[in-house]
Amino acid sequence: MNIAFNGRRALVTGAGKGIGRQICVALAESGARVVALSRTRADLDSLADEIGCETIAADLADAGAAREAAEAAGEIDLLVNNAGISIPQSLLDTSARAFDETMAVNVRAVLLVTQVIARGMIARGRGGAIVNISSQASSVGIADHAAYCASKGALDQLTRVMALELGPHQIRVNAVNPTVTLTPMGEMAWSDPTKRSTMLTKIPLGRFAMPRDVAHAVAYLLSEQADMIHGVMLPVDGGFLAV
């Protein structure tokens, strides 16, 4: 099966480092034009010189930023909503800043990226496909991760909508809930011995994830080889799920 985007424009969120910057890597290779958004200048100068891609510098956890950034990018026909931050603390431990700023970016930033680049799907007739980055994380409770997890279970809430919506305009929308993916966001917190072995049992191929995994999967959603998948949450977990 060869996946080819054949020049079209794909925009990825949080494309710097880890996931977002292996899916940079694996949409340019498969012929997208692509259009890299992340915070962090130095990440965006190093990815452009790696793959040629345009890029956009912008905080999403600002409103007004995330949708300038949107309407910054131009026409694009492939989303991939990826940025997101994890802030580990326990229950009785989460802050409302910690609590408002993970929601921030990991739905808010969704939704309104979404919104600008649904509209020019929509106008120009086109249709489209997005794909949304959740986590196994909106399906089980993991301790010290109270924000996180429940930024994941609305963002696969705020996916079926999209779908339900956006599906009548011929665009696409799934989600990817990857397990543990050795980023150095899921280096740092899963970084402790025992944590990191009492989550490695539960994965029957014990084994996390690499950002290659997840990068593959989101092709695959994007491409015409899954034309007829919407509104799913794809787990991309080694088996979590099936324990």
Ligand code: NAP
Contents of the next structure:
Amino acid sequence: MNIAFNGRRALVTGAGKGIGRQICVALAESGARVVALSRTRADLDSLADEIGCETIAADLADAGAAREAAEAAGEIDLLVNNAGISIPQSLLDTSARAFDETMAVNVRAVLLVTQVIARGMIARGRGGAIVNISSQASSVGIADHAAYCASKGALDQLTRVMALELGPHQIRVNAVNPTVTLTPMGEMAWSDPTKRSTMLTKIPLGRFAMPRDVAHAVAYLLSEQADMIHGVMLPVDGGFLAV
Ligand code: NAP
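With the form predicted on its own in hand, show me what the form predicted in complex with the named molecule looks like.
Full assembly next; the chain just shown is listed first.
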């Protein structure tokens, strides 16, 4: 079973580092024309050198900038809402600012970018596919991750409503929910050796995810091989949620 995107245009947010970057590589390898959206220009330039993608630099925490960036992407067949942030703070210390910033990037930007891209898909009448990058943190409580867990729970619910309202337009919408993944974010949040080993003991496969593990699941969900899969939250977690 080969995944072939045959020149379809794919917009990936948070494309500069980590999971988003690996998704861009995987989609380009499968024949998609990638539009990479991220915050740091240098990351986008090095990705363009690597895979020959188009690039858009924008801060998705800014609602106006998020809409403008999505408009600038042009005609898009495949959308991956990957950009996300984590600001680890204990529940009692979670600041209003950190909470609002987390919700703005992890949830509001997904809504705003999707509105622009889905309107274009509907107008062209050829359907499309969307994958949101959620987390195992959407369905379990994780200490020091109050804002992050709340944002990913909200993202799963947003995914369900997107599936409900966009399905009739033949736009498939799914989420993938990774466990700890070895990216700059994963290293930042899980560098403490005790927290790291405690989390590892809860993953039956005994390892954290690699960005390519997530990218492969995303490529599958975007592909025509997943044509009847719609509205699911797919764990990519080595069995974390099974125990
Ligand atoms: P990462 O290593 O921190 O990379 C995130 C990328 O998104 C960076 O290129 C970053 O750009 C970009 N980004 C962040 N905020 C942005 C904004 N406001 N506007 C535009 N771009 C922005 O994160 P990751 O680990 O790859 O995470 C990717 C997704 O997977 C997130 O949604 C995250 O919640 C989810 N996830 C991660 C893990 C994990 O353990 N790593 C587990 C489950 C789910 P800059 O570097 O320029 O800010």
